[in-house]
Structure formats: C-alpha cells, structure tokens
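A single chain comes next, written as structure tokens; it is the form predicted on its own.
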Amino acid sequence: MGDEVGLEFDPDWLGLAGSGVLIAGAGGIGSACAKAFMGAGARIALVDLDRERLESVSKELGPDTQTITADLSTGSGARHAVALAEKALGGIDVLVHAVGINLRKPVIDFTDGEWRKIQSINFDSAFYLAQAAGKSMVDRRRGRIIMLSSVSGLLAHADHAPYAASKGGINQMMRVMAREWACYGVTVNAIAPGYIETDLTQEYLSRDDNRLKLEKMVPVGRLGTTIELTGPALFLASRHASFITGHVLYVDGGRTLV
C-alpha cells in the first residue's frame, strides 16, 4: 500500500475569522446570524432602531460586539451607519440585512401610511444600507452581502401585498446589484425563508389554529427555525460561495415545491 495521505481539518474552513460582518436586525435572524458568525470568528457590528432590544442581543453575545442605534430606512441613517461599523471593524467585509415588519390584512385595506411604512422598513433600508456598504466593497474589490428575502417574494399569500412586494422587490434589487458589482469581487445573495418562528410571527402563531394551517403547507411538516438560516447565512458569506451572486437560496422545508 502507498502512503496515506491525512486530511487535517481547518478550523477556520469558512474564511471567516476576523472578518468584520454588519447584521442589520437584532431581531430572532439577525441575533441568530449574530452568534453564528461569532463562533465562526467573525468580529461583529450590529445595528438596529430598537436600542434596549441591541443592548439585550449584546449582552447574550459578550463585550466585544459592536451595537450600533440609527434608522436604516432613511439613506443619512444607512451611511451613518455603516460608516461608524467600518471604523469599528476596520472594514466591512460581510453584510447580512435581516430588517423586517409585516402586517397582514386584505389590499383594500391598507392604509397610505401602512403601505409607505413596510416599504420603507423593509426596502429602502436594504438599498440604502447595500448601496453605502457595497461602495465601500466595491473600492476594496472584496465583500459579501447577504439579505433576508421571504417565499412571500415568490408566492402570492393573501392579506401580504406590501410585505410580498418589498421581499419581490429586494429579489430584483439584489440581482442587479449582483450584476454591477461581481467584477469588483463583491458578491450579493437573498436567503428566503419559508415559515419560521420569530418574534415576528409568534402572535400571529398563536392565534385561530395559524400554526397547523402553515404545517400543513410545508412538505417537512414543521416551521423553520432561525437557527436553520444560519448555516445558509455562513455558507453565502464564506469563501467557498465566491461563484455565487445574483441567487434566491429558498429555506423553506419545501414550501416552493407546493
């Protein structure tokens, strides 16, 4: 027999230690992506308007995260902020936007102010915050940028016309961005959930037999888990996605299928 040839495992197989990462949501995702590329030994910046829910997350992921309070949805308060995570972290080199609202009711019954108020939420606060961190990628010539989409940007659920059009429209928004930027070395990805509990959905849950109803629409049987998104959140971010841009990666237990 010849020699064997022992495989070592690396510790950092991701490419992800000391990489500077800006999670945009400190809600159930964004914590949860928080801490997973904490352990991956990622250094961390986490901004969000809720400034006792940052305080909260950060007291769970230890002293060395950086929180960051501004209102994303405006572009002043998306360059704010990204600037203060760059000097923070030295750099930008991963953004994940896990920013989200949602209300669900039928579209004649939307309000003016409703409307305007998931949009701007939800979508301009991913354009301004990509824009201003995929500037600074884009001079770098290196980055990954990550946001949170939904199978609601895909499927026509009843009662979620702004939601399902802010989601559709970061899809679109994110394929062009990939378009522009992929000669710089600057990657740009959508992870869409399927039914995942968060704090986002757990009234809505808990109410008229809401979480039976979902199951019974997802081929696995269950709800996802935002723990489930963060193997998907690494992967995208790590080195060995360097290929993929301009992608919808659907965690959904199967609910596009039906």
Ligand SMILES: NC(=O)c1ccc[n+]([C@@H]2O[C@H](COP(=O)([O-])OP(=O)(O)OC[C@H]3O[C@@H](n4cnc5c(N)ncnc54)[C@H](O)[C@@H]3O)[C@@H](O)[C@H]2O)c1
The other form holds:
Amino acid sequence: MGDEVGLEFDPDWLGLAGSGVLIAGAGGIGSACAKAFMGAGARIALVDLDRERLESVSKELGPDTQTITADLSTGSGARHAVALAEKALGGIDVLVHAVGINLRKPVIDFTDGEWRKIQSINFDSAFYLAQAAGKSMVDRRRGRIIMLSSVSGLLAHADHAPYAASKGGINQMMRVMAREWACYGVTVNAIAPGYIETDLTQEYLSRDDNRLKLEKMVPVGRLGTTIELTGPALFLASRHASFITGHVLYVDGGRTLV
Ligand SMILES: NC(=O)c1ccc[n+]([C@@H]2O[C@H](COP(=O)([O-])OP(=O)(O)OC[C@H]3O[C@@H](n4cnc5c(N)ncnc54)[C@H](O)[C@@H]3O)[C@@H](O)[C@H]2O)c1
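Target state, the form predicted in complex with this ligand; input state, the form predicted on its own:
Let's see the whole complex now, leading with the same chain.
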C-alpha cells in the first residue's frame, strides 16, 4: 500500500491490492466491508465471536478468507485475534472495527451487567484491537484504522445511554490514537453511520411504526444500506486519505443536520 497519488487513472486507484485487512465483526456492516475490500484486491481476515456467522460469510467470500473466532471484548481475545491475523496476512495494513451491540431502555432501568456488557463489546474491543494492531503498524511505519462509531456518539438519543457513551468514547479515543500515531504514518478515523438495516437494528425497525418515524428524521428520507458504508471505508483506507486522520465521517443521509 503506497501513499503516492498518481495523476493518470490506475485500475488499483485505491492502492489496496495485496493489502492485509483485518475486519472485526462479520455482521451486516463488517461483511459488506469484507466484500468491498476483497473487490479492491485486498486479502481479508475476518474475526467474530459467532462461528456460524463467520462460516456463512466466508462461504460467500471464498476460500481465501481467513476466519478467526474470538471474543474481542477481552484484551487477551483481541490480542490473540490480531496475532493470528498478522500471521495469516503477513502484516495488517488496515483494521476495520465493526463490532457492537445495543439495548434500548431508559437510563434508570439499566443493570450494572448490561452497562458493562455494552461497554466491553463496543468500546473495550475497539481499544484492545486498535492498541494491538496499532503497535505493529507503528513498528512498520504504516497503517489505517477505521472504527465504526454512530450518530449516537453525537446526538442524545433517548434510551441509548450505554451505546451512545461507547460511541462517544470511540470518537475521542480514536482522536488520541490519531494524534499519537500520525508521525508513524498510521491514520485513525471513524465512520459514524445513521440507521442501517442489519441484525443490530432489524428487530427494532420491524416493531410498531419505528421505521417510519426514523425515516422522517433523515433529510434524504430513508435509512442507509450497508453498501453505502463501503465506499467511505475503502476511501479512508486508501492512499487518497493519507492526510486525513482523527476524523469522524458521518454517513447518515443528513441525520446529524437536524
Ligand atoms: N446498523 C446500524 O444502523 C449502525 C448504525 C451506526 C453504527 N453501527 C455500528 O456498526 C458496527 C457494526 O454493526 P452492524 O450493524 O454490522 O451489527 P451486526 O449486529 O450485524 O454485527 C455486529 C457483529 O459483532 C459481533 N460481536 C458481538 N460481540 C462480539 C464479541 N464479544 N467479540 C467478537 N464479535 C462480537 C456479532 O457476532 C456480529 O457479527 C457496530 O459498531 C455498530 O454499533 C451500526
């Protein structure tokens, strides 16, 4: 992965061919990103806690995909996954963190366990993974880290306290990592999607008139698709984004404008 931008059109315009990409989270967004990076000629390692999900995604992606089963909410699980991915890919050029859960209820009703579970899966995993992958990127003097944040990291959605806190935490942690690692050629950015239909949101969207209410809040008048996150992820991982670091890119159909 080079950082020079050529003047003439190049089929490997993104500069990602042959790159080693670790994607954490084989859900809706992670698997769409895996397909997009593979389409750009990258080599993929995909990590998730859910082995069945990994198997079904890797069937679609083909036999060259490395799959790793690990609980990323623990430091040891995340470091183990990074070590296996490094070995399989011969170095990690790009890390995409697309792991997360949500539970919607008022602040007063959350238990200690629910709070901790959401923080450990959403936020701790981002720290452990980026720390482990970032260490070797710093040693190699190159790398791209992209974390999936959310519009909830900015807006005060009711019934989202732990989720929103985990995303606000990701935004600020990402900025500090970006600052510390900029001089080593490692960029760290976040993508903050609005509502996208995946397993994370499906049940909520199918209840009552939730979908309609949410669509009305988005200036473009609809929810987003997983595909609409892949272009931003490829761009931030590409050589064209070599001067972009510490940025939260909202991919939300204008949701954060209103
Ligand atoms: N879907 C949306 O509307 C939306 C909006 C904003 C942000 N996001 C963020 O995007 C990211 C991906 O979300 P998604 O919509 O693809 O969700 P998803 O539910 O489809 O996928 C999440 C994946 O995380 C995995 N996971 C959960 N706990 C884990 C653990 N301990 N270790 C390893 N893997 C674990 C799950 O098995 C699942 O495959 C999340 O960070 C989410 O918060 C999603």
